[in-house]
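First, one chain by itself: the form predicted on its own, in structure tokens.
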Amino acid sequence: MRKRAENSPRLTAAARRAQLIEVGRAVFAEMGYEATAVEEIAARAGVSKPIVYEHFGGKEGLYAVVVDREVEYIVTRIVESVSTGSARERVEQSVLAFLTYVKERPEGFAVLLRDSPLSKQSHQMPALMYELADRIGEIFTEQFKMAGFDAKTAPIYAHALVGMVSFVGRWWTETQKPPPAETVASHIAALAWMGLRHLPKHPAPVVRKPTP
């Protein structure tokens, strides 16, 4: 654990809260929820533990605020990205918005990818990504209604897109010589578009079950 600074600067309540959120995001991204202690957050922020409890009620409260802000940030970016352009352009723009988020806020992306308190099994997609996909599903639902597709199927495509971009995004951030975000986005969008452009309104199974 890092030692607390001897002379922590005096901040307004709002500034201190903002500082703790930034510090908390960095610690959660580095250590994960379970391994993070309030003492570590307080030490890195140069404050005492009671200050953290005063603002957030504890680690869980701070974690919830960090997560909410990250989800709202990426959802807002995606909403903006699908507001203009052709159908294919909107797909590519939404993917690029996600990848831009991954590049600009790596700590936030790490928090969303790490196992949350509700999803501790490493072989499953973290619960936070499900939450993000659900939020994006709301955007897709509206778009599907406008396009005349069955809006009930929108969550399927939202979860597929989030899963695809998330795993590619992790590879993209870890590879030594990553291609430009625009290049990655165009390839993902092309893969998605080849299916979406010919999407039937009521897909039926191609493979039939054998008759007994």
The other form holds:
2 protein chains.
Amino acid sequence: MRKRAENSPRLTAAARRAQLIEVGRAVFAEMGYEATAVEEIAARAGVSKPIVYEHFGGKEGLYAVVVDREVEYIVTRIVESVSTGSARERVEQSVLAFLTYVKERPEGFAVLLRDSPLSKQSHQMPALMYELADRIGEIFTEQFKMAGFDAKTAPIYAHALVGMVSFVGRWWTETQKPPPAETVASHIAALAWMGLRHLPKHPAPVVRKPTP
Amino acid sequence: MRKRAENSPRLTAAARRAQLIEVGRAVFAEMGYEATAVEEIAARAGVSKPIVYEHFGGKEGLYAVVVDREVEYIVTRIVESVSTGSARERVEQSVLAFLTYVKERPEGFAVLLRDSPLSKQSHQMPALMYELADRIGEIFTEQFKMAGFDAKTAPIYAHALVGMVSFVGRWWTETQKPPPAETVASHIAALAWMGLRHLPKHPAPVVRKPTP
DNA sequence: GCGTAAGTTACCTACCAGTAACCTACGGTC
DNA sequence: GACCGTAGGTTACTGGTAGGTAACTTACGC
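In place of the form predicted on its own, output the structure of the form predicted in complex with the DNA.
The complete assembly is shown below, putting the previous chain first.
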């Protein structure tokens, strides 16, 4: 790592910053926040550590930028998907949007699945996907109100749906011979939609408790 | 931390070991694996650091024991729940078993939700819940085979169900005025059951693609 | 009163976030 | 075409923290 003028020329500040965000996302995805060393990011970018501090102020600064971009990206996609079509189309489009995100930005998805650094002080929210589920819950609440459903139950279904899609998404990325996104999305959307559609007004246990 | 003979007497090796597992689970749940210091665990147990090393060989040793116990505990509960009753009863009982676990062992659940230390080398499996989902997937595959369903689709539904229950479970624990476990379990089980029951043989997208 | 189980003090080592001070190549200017 | 300012970059260091260990000490049972 002596002479590096030939293999990696100097970049402009903007270009270097963009590159560091890319590299940072990859390393955070691979190692998790805590286990990531700033020097590792710098090394993979072909620069030295203080460059990272110059651009982002520190480890948390870079992490915040990476996370913010991912969350905004996927939330925007889902807001778009949920805003047109019939109710069922909205569900299916949202699920497909999420799976497309998982497929196209696997590293970003991995970052969102991992522990966040803030989780030590306020021990809530161990991973970003829960924050995302909360955001989706707000969207659902809005939609439930407009559609005349009980808005209080919206968070349950939002969390259930995000949980479903997250877990299936992870499984999907790690499967050797994965079915196409549309197929998986159809399955999940059908499951969720049919579940919602045939939901009784007041679900009650079907298990017969033994008489005391 | 000088004289501690009066407030915390010497324990037998077995008792100390059991206590350290309890304390370790709590600290890992609160801080996550990486951010947990062995000294913190030792201090909360009222002993010094080498005691932890004597019993478990190191941080990872204690973590492995904590995790193994939790996974075996919840898997056992679910295997029990899924082994009797009608198909729908099995679904509902399993969901209720999981939520009961979440309620009764919140620290164990929190540990399973967090990042695992093994995730840096084999970058798969960032959290233990995914391993649990895989285990449930095996159980489902068995059940699907016995019931005559397509066993290949079992993992999808297993991951979907575990994801649903995990996310709703976390939301449930953090809600100020949570509905009782039976109510939430009924909602989730109804959602899953009705979804499965009315699932078309070959789900297809309902979204009309614009003609090219 | 002695042997052993249970526990402690004090240390080493490695790593890592963050910083101060210095260097270099390029583009404009005369 | 030699000068020089500055953007982009480096080397070398500090302070703190945490995993792990060697050597020593205390209390209990026989």
